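Next comes just one chain, in structure tokens: the form predicted alone.
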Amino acid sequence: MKRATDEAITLDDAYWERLMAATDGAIAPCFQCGVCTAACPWGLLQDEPANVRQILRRAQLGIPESDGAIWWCATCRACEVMCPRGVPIAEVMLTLRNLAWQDGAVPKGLSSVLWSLHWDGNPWRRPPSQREAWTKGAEVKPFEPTDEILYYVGCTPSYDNRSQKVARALAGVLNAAGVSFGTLGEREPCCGDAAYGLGQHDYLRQIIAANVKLFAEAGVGTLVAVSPHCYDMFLNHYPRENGLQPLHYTQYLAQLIDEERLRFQEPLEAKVTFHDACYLGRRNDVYDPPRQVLAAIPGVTLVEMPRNREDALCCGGGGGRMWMETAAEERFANLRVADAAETGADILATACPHCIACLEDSLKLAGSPMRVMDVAEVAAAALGIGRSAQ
């Protein structure tokens, strides 16, 4: 009886040439050591995890991907940290997804996310008229070119009920520090992260072009983003000559602390452990600013999880995984919550809306008394803004 593994495989030279052109040859240096597969978080949860080495080898040979494995990638770059050849594996995965869009081989349901982005300006399927819903109870105003910063809220903190609390908390902290800032309100565009993470690069280029024009017309200089995903987009995927100076909010708060504009007077007695978001840490080497903010709060004891900084475990929400279903027993955040619980922390802090969503879901399943809070929420609580973190 002929086994499936014995069947002939046709090598597609045209596909290989398309991939080489799309990645500028980035796939070529891979010499199949398999470290990427060993480093992938899916190996911690699945009996048959995505075989990253195999995906890369098939691509090198010009064998089109057919089993859907490229859509498991959370673009956390844990594999890239270990890769001895410096292959940008996450970008290769996204390029394979881009080719899948071109070939009409995309998982069912993902096109609706992009259509929502096209028609509503966000992947949450919510109208632009609701983009300012988060401002209820917050002191914010329209952005003016004379403001110190543009407060870029982003889609998730604008529309997701949980993340709206983070947006309000950060606005309160900025006001407490005396920062002059404003938002673009209903005119605020999506940064394009959903299109990027799902591999729809052709549409992403349109989004970037429109946003560059909008920011220039609005007179935006320094942009402070709530989400690491937005920060990563503006920093690494937008043209550098447009004059935009993107910062993640933890970087900006750390600057305010150094300048003694942001001061915490009252103690907040809490043991806190910090989860490094992949798009803030491994992708952009921003590890110290969020810890600096937490350390500046009297009474806060910061304890580290064994897997931290460059070795931190992904929450599972990156690379478009927020828009795809993951079985409850296969979520990276389950393991991350267990890591945090071992520290004895009262608060599991992070600085990413996607991480908050994933970690809170897993925390509910674990039944842990620990709380997930954004660094902005911890800072706001220390300033007496909103509810206490006690």
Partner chain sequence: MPGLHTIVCLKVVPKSEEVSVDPETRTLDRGNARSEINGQDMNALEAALDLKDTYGGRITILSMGPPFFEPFLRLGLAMGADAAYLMSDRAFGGADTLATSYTLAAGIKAIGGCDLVLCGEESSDGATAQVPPGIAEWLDLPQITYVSRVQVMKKARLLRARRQLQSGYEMVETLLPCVLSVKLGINEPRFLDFQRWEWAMEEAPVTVWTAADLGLDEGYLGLPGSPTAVSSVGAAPSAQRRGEFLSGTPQEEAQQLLERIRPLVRLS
Given for the second form:
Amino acid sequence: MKRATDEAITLDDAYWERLMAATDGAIAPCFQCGVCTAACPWGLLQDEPANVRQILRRAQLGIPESDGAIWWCATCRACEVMCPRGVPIAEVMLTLRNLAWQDGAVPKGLSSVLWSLHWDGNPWRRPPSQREAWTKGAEVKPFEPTDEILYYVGCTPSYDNRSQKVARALAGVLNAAGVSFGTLGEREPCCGDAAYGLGQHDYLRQIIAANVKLFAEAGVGTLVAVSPHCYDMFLNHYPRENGLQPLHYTQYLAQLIDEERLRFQEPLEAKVTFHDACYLGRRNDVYDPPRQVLAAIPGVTLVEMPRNREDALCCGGGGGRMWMETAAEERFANLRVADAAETGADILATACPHCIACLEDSLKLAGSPMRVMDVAEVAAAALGIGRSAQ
Amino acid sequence: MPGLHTIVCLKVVPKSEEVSVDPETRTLDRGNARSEINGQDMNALEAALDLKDTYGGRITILSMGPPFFEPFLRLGLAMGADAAYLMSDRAFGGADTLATSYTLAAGIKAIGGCDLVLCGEESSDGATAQVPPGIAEWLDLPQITYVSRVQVMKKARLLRARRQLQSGYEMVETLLPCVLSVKLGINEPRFLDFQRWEWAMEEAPVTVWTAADLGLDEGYLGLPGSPTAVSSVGAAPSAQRRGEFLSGTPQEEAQQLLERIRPLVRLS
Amino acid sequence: MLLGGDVQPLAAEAIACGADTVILAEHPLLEPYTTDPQTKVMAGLVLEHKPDMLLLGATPNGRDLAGRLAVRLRTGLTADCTDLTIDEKSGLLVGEVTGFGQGILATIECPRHRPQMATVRPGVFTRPQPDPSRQGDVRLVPVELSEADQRVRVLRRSTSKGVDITQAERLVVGGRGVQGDFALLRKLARLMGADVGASRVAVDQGWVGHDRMIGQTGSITRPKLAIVCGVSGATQFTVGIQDAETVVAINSDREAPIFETADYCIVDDVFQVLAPLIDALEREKAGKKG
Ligand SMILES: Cc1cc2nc3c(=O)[nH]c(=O)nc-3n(C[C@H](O)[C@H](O)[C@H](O)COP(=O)(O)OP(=O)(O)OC[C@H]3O[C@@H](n4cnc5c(N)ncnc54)[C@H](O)[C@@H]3O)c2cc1C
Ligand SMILES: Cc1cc2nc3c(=O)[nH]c(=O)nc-3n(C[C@H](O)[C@H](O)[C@H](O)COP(=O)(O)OP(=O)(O)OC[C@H]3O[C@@H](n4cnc5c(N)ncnc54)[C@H](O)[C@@H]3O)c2cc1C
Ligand code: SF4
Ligand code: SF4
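Given the form predicted alone above, what does the protein look like in the form predicted together with the partner chain?
Expanding to the full complex; the earlier chain stays at the top.
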């Protein structure tokens, strides 16, 4: 395919000015070394992968993207950890998407996701009245300011029938540790990750403003999120002056283990490998807590995949890719499932609803006997929770 | 030649799954129901925006309903419509489709007419699909219902549409102006344009009209002007998924299934 | 009343099915259906015969016509009835209708205006057994129409639908559980006038084309009936089918989540169930023709 930089191009000054204002000069330091292109997982899967360096170049010159390359990015930041110039590449991609929203040049299907956020408060087109369906009738009490934590379930664990199991497992583990917690029930808002990942920054600002108010009114302090995406939103995109203390649940469970409030006595004989979710690991340096939880379970043998921690391969579900189709042979998760299978693990553990969906889906195509489990599910299984309930 | 002037009839509806029937009074309880713009009407608005992108012109939103509709009409302005009119008066309350279509047609006349009226196929609450043909009759304009695609030949003032029928479709043609009703899901409504947000939410005027403002014939307004009367309401037994398990040999299961889905199957 | 281009052959059938009088209105402009000529002719007949009630089928064209006719006659119209009764005391026609996404039932009357109009949802009343020996009165009425009465022209009609599963009224859907064998599903689809859809895994495997994929990253569909075979029911799939009116799930695993979003559930091997279903439909079809 012929790229626009090889052609006679017309520079669009107005676009360039908007772009500079929107990226706040973040692309200026890029000196076009191409390390990012080499680091991007798309290179492993597509014959002619998105050329990250070239996207940056075009951005520097103010040439609008037209071939849809900016929508491929899974915001995994594999490129950023390698970039010698510290360019926030994933954020640049999202900014380019934001400009595309402003210009009405957005791939099919994405407006519907945002309308779903608008009308229903979740990206899954499910009614708000069913937000508590994940409990399957189990008693989960409404949050009160005197509770130790707010259990923030999030949209995918609330509605996705696979991730609902994770939400139930985690509630069971929290109960077993004697934590006083509650949820916001039907009032629980979407954190805004879908708007963020799709680059709809203007809408995201509204979501955040509304949620800050709601959390303040509800008296939320420590918030424990199931999904790393929600955790990342609250930690890095919300104002902090209201005393909001976001934690990912693996951090909180590790803390409970340290405090000896959470103890695993029965052994769970299994070989487990842990897949780092990008929004936990590379984004927020949360590498150890999930491993600590798994290691605290007697009988669990933890094995690492060759690509782990900073080098972990993305599942492909970040940056709004959950709402975009990827051809069957081009899914990051295919490679990740193969990585895991090579370790000989029985369980491919992770701690993110999007990773679970992508990995499980690729596992179906691979036909491997390995199981994908969330760390919370492994913990619940070790505690004997839900053996009858689930 | 100026661009097209399109009027989109937009209704605000309660979220269906949040409406219930009070078992004692046997009346509808919409108290806790959240509202949304009727899905088909979003498709109608997107179709209008699409025509505006291609041929230029302007889009006017028209609605009949209580004052709380206003912020919803402003969402339409943020999507790209240019003006909005809300016909709001206690006298309009309880209108059936004869009265509703009369009132909306009067609104269209008061706006000064247009090249094209776009409606949804049906609303998610009343779901009669009778308002668009009604508007067309009151205005003596041609109508095309159940549209899944629209094309305009502006110079010739010709409109071509694809009508979705029970089996297959037909291509039809008429001269502008005319009234169209579009099927649910025929396009993807664009998301809000935040460059228009402040204007749409604060500055843009939403004109509110009462019956007196337009000098309407009271005989056709609201409940008194409606020939139909609702005699009872109740919850439908099939509101939720039935979740009925059929059992027996595969033959028996197939037979039971057929008995249940018989009315839905069209042998061809 | 039978309106069309050549409707005389239908008169005998209408009488055999229970009609006492058949009024035939024939004119080239009445075929194919367009709103204006039909409205004009039918309004004229109604004004002449002054019936108490006027019922039409709630098909797309029936509703198109009824909606316009009711305003021309300035009378009430009850939409898409699921049942019709006559109130014993008042003698009024009572139409049962649904609303709010089928969640609410209401009954509607038209006390003071005539005719009392209603459209009737196809399939809710069983078709009467024809009795060829029945006698009735057939009247062919003159029709006056000119080109000026027809403002909308039908350019062409097509029954080949192409693949647009978003507009399909009926769907037969296959997932990984059909193990590559879509032949029976296609056969069933053809028999009942349905389109074929699929889960992502089925599409990934290349069993059917991508344009048939249902779900979050596929298409959102709204059929009246969906028969879902060998699909586990992942949320990414069910978002594409949750607006269907009736969902049938066939899956060999009692625990499959698809059953939570289905109206009729069959725990069995999909092929074991589809074969007799197809047989029964084929027999019915043959019976109808014979
Ligand atoms: C359960 C139920 C059943 C009913 N059955 C009947 C019946 O059988 N007969 C009858 O006469 N009335 C009936 N009604 C009353 C009817 O719903 C109202 O008259 C309503 O104002 C218009 O009808 P609709 O919602 O069915 O519109 P539809 O004709 O289904 O709407 C089609 C399109 O018309 C436009 N439109 C409709 N209403 C408005 C509005 N207020 N403002 C702007 N645009 C609009 C929209 O574009 C909409 O998509 C019923 C109401 C309920 C709740
Ligand atoms: C980003 C992303 C987007 C996605 N988007 C979509 C989407 O748009 N649409 C979509 O469908 N999926 C989508 N998925 C995939 C989704 O998560 C599921 O993996 C997929 O829907 C499963 O397809 P399936 O039900 O056919 O296969 P499986 O989950 O493998 O289920 C097969 C089922 O068939 C049953 N079965 C087996 N043999 C028989 C038999 N002989 N008779 C009856 N039943 C039998 C089994 O019990 C099982 O329940 C997406 C996933 C991701 C990660
Ligand atoms: S790695 Fe960094 S400096 Fe090198 S091309 Fe990519 S963005 Fe530019
Ligand atoms: S963030 Fe990940 S997907 Fe996006 S460009 Fe960088 S490496 Fe590629």
